[in-house]
Ligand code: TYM
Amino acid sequence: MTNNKTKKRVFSGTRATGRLHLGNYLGAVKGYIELQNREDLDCIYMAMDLHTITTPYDQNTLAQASRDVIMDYLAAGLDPEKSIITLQSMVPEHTYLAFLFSSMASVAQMTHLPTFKDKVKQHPEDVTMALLNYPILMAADILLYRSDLVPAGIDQEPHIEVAREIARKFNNRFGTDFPATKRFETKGTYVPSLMGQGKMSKSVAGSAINLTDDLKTITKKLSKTPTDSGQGDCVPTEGGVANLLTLVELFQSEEKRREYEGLYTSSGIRYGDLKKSLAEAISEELKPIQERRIELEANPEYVEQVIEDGAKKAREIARETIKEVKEKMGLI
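In the form predicted together with tryptophanyl-5'AMP, let's see this chain only.
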C-alpha cells in the first residue's frame, strides 16, 4: 500500500480496555473480517492504545491489554497477509496529524459530543485534555490513511461525523483531498446489554459476554438476564426479553426469533430453554476463536512480528500524508 490509493481504504480499531466482548465482535470485528476479504479494499486495523489513556488506566497492564486486542483480532480471523494489523502508538504520525487537526476544531464542539458527556459522567475527576481530544485523534486515525470506510458500531457515528467535518474544513482551507468517510454497518451494529438496559459494554458490570467465555460462564451470565412471565399480548421491544430476542436473531436466526415471538403471544416462552439453546449457539461460534487464541498465546514472537510488520507498513503511508499536509499548511 502507498499513499497513492489504488483501492479504497478501510480503518478501524478497538481500545485496549479489557477483553473483547460480543458487542465488539458483532458490531466491529465481524465487519473488519468481511471487508478484509474484499478484493477492492485495503484494510488497516489497530489496537487503539493512545485512546485507552484518555480515561484512567493501569500502566502495568496496558502493553499486555493491547496485545490481547491483537490476539483477539487474529483469533477471530484477521489475517496479516491481507490487512495491516498493529498498535496505534507505534505510528507516531497519528498524534502529529491530531495536533494539526486540532487547529481546525472548536473546543465547544468537542464538549458537546454525547460520547464526551458520557465519559465526563463516568469519570468526573478525570476530564483531561486527552479526553477532549479523543475525537480529533480518531479523525487523525481515519484520515491519516485517507480511509473511505470504518467498520464500527453505531455508537461511533458521532466520532466519524467529526472526521468528515474536519476533512471538509481541511479540504476547503488547504486544498487537501481527504475523503468523506462512511461507517460500515454490520448486522450487530448495536448489541444490547444482558442486563436489559443500554448496550453491551466493558464498563457496565454483568452487561457483556466476552470472547473468552466458555459455555458454563455464558450460561451463568444469561441466567441473570431479567425476563417476565413469558406471555403477553405484544412482544416487548425493550428490556431483557427484547435483548434476548436480539441475541437469538444474531446467533441463531431470524426464523428462531419469530418462532419465540409467536410463542410469546400464544402458549408462552420457556426462558430456561431459550437461554440454554442461545448459550449453546454463542459457545459454538466462539469455540474456534478460543482454540486459535490458545495457539496464539503460545506464540508471542509471532504476535510481536505481526505488530512490527504492521507498524512498518502503516508508517510508510502515514509519513506521506504528514508530508503533504505539512506542505499545504505552510509548515515546511
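In this text, rigid core is short for the largest set of C-alphas that superpose within 1.5 Å between two forms. None of these values were measured; they are calculated from a predicted model. Residue numbers count along the first chain shown, from 1. Compared with the form predicted alone:
Superposition of the core reveals a Cα shift of less than 2 Å for N171 between these two forms. Superposition on the rigid core between these two forms places the CA atom of F116 less than 2 Å from its counterpart. In this overlay on the rigid core, I85 has a C-alpha that sits less than 2 Å away from its partner position between these two forms.
Following the display of the form predicted together with tryptophanyl-5'AMP, present the structure of the form predicted alone.
Left out here are the partners and the other molecules; the chain alone remains.
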C-alpha cells in the first residue's frame, strides 16, 4: 500500500450525546484548534454519530445532536478551510473498513477491554454487537485516513492500542503500511465537575456547563455545587470547594484563587459572592462562542455545506484506502 501523505494526519471526534461543555472545549477543542493551525499536520474532526448508536440514544434527536456538535466545533474556532469537518456516517467507508478489520480481531479481546466492561455495567440491557465492535469501528475511523495522531485522553489508550494491533496484523499479513497511531496529548486543561468528583461529563447530571449556557443557567448550575462552611485551617484539595477554586483559576486568575484561599483560612469565603463572580467570568468567556453559534443557527445551509464538503474530502481519502485494502486482501 502506498502512502502519499506529505504531512502527519490527525483524527479525532466527539460522540453526539449532548452539547459540548467547558471540559470538551478546554480539554479538547482548543487543542484541536492549535493542531489545525500547524503547517505540518492535516486534521480531520467529526461528530461520531455511528459511535453514538452503540449505547441507548434517541433517534428523534440524533441528527440534530450531530449537527450541534458541528456547530459547537465551528463556533469554538475550528475552520473548514483548515480542517475536514463532517459527520462519521457521511463516510460509509468507516463501517466497510470496520467489517474488514473485524476479521482480524477476536471476540475474547473485545470482551476483555475495560471500556467494554464499564459500558456493560452502565447498560446491562443493551449489550449489542455494535457496542462490542466499538473499538474496531474506532480503529477503522483512525486507520481509514492513515492517521498518525489521535488527540484523546488516557482512557482511550486501550482503543488506540487495538488500532495499532490491527494495523500490525494487517501490515504483516497483507503487506499494507498502516501507521502505528499514537495518542497525542494536547495542551488541554482538566476541567473539574461541578458536583465535586471527577471531571465535567455529559453523562453525569449537573456536572457540566455547556458552551451554549447563558448567565442565568450558569449561575443556577454553580449554585448547586457542594460547599462547606467556607472557613477552616486548611483549604480543601478535593471536592466541591476545591473544584470551585480550580474554576476560579481557569476563568478569573491565579491571584483571585489565592485571594479566596486566604479568606478560607482567615475570615471565611462567602460562596454566594464567589459563585456569582465566577458565573459572570465564565459567561464572559463564552460570549464570543455563543455569538458565533447564533450566526450558525441562523444559517443552516452553511452548516450543511461544511458537512457535505467535509464528507467529500474525507471520502476521497477513504475510497483510496478501501480500494488498496481490498486489493491486498484478495477481494478485487
